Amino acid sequence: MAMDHLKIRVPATSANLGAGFDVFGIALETPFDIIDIEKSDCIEIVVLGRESQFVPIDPKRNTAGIVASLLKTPVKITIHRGIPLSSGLGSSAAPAAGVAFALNEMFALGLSRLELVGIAAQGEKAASGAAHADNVAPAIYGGFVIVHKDKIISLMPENVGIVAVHPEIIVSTREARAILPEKLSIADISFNTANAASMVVGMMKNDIRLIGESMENRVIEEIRSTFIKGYLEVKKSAIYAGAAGVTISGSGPTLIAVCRMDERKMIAEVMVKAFADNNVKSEAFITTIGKGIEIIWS
């Protein structure tokens, strides 16, 4: 049944997880955006909250507005931002995925989750330059997802501790993609493929140690880490404090650590300190693999 007003909670996401470049993604419990959608005579965007002054409100330039245009639905969209901008935590994907999901509910469009991923990915293309789905898919499906051609495979691991530490460093998604090589050696492909396969098994078994050990990525991680001051020191400090693995979230600069739930606070503290030792301010989110988009009011 169609409705006039909907409020949703959209989770931050982390793509790649080291091993699965442009293939793996997870939804996080925190941080998140809250989005209000109301029927209107035209598409209107209002952005409030964290770093809202830097988000375009022109519907043709805003990921949420582009989705509303694609679905031909005139609505007022109010985004209450909680996900850090340009963080590697899906800040541009969240509004695109959230609005695709919400409009499907509001206007009873009858679209499948897979169809919503495709539409949301087109919206995110405005921000990242490519219509990839490794952030919008976990936002819509929740849990851990594998994006493969026209399929989304999802799992819901439980009690996997995640620490996401966002440093005050600017990394452009477009630039982080542009510097990557077009080809890898057979040895590097083999290594990355083995880790990707191991990570899937780790997610299926809720094996935190196996998930962490499978996060290493050759070439891509090494190149992107050069954008992140203090990367090696932060990674080493987290491992020493008990993290099973550390990698760059998406294109960065956020680093994510996988650990037991009871280790998260200590690992967050040492990662923030390691950044501080490199004269970089940072913010830690103590979280876990969480659910996808939720309706919180209708």
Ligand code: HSE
The other form holds:
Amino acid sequence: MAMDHLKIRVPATSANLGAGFDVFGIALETPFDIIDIEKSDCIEIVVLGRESQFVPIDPKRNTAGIVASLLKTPVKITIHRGIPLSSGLGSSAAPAAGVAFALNEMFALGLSRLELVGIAAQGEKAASGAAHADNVAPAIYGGFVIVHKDKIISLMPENVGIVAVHPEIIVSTREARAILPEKLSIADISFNTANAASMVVGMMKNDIRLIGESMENRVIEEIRSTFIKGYLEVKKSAIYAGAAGVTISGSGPTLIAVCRMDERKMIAEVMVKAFADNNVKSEAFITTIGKGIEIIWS
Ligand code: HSE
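Show the form predicted in complex with L-homoserine (HSE), please, because up to now only the form predicted on its own has appeared in this conversation.
In what comes next, the whole complex appears, and the chain from above leads the way.
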């Protein structure tokens, strides 16, 4: 049934999980954006909430506006932002994925989830310069996803503790991609492939230790960590406090730790303290792997 107005909740996401660059992603229970979409005569964007003054409202430059243009659906989109901007938590992917999902429902477009991922990734391209789908796919599917060339595989692991600590450091995905090497050695590919395979087993078995250990990766993390003041100290402090693993969330600067649910608070505290010892303010999200986009009102 076609609808005139929809309100949705769109989760933050964490891409890569170390070894799965542009391949793995998870939806997080918190933080999230709330998005209102109403049928209208033209595409209009309103942005409210945290850091809203920095988000473009020109539909040609806003990831959600680009999606609405691609689908040729005139709507007013009001984004209540909860996901920190340029954090590596999928803040530009969330509106793109949310609006693709909502417009499919409102205009009864009959698109599959896989097709929605492709459209949302086009919106995401405007922000990062590349149409990678490892944020939009978990936002739409929920859980842990594997982005393959022409398919998405998803799983819903349970009780995996996640601590996402966002330092007040600006990292643009565009720049964080530009510094990556074009080639990796066979030894590095082999190491990352082994960890990517272990990660999938860890997710299938809800094995927190295996998930955490499998987040180690070669080359990408080391290069990107140079953007994150205090990276090594924060990582060490989390591991020392019991985390199974720590990695950069997406292109950063957020660091995510995987741990038992009951260890999250303590790990969050030591990570925030380690950033503070490096004169970097940070905000911790105590969370877990969560659901995809949900309709909260129609
Ligand atoms: N896979 C992407 C990257 C995610 O690491 O550049 C960006 O959030």
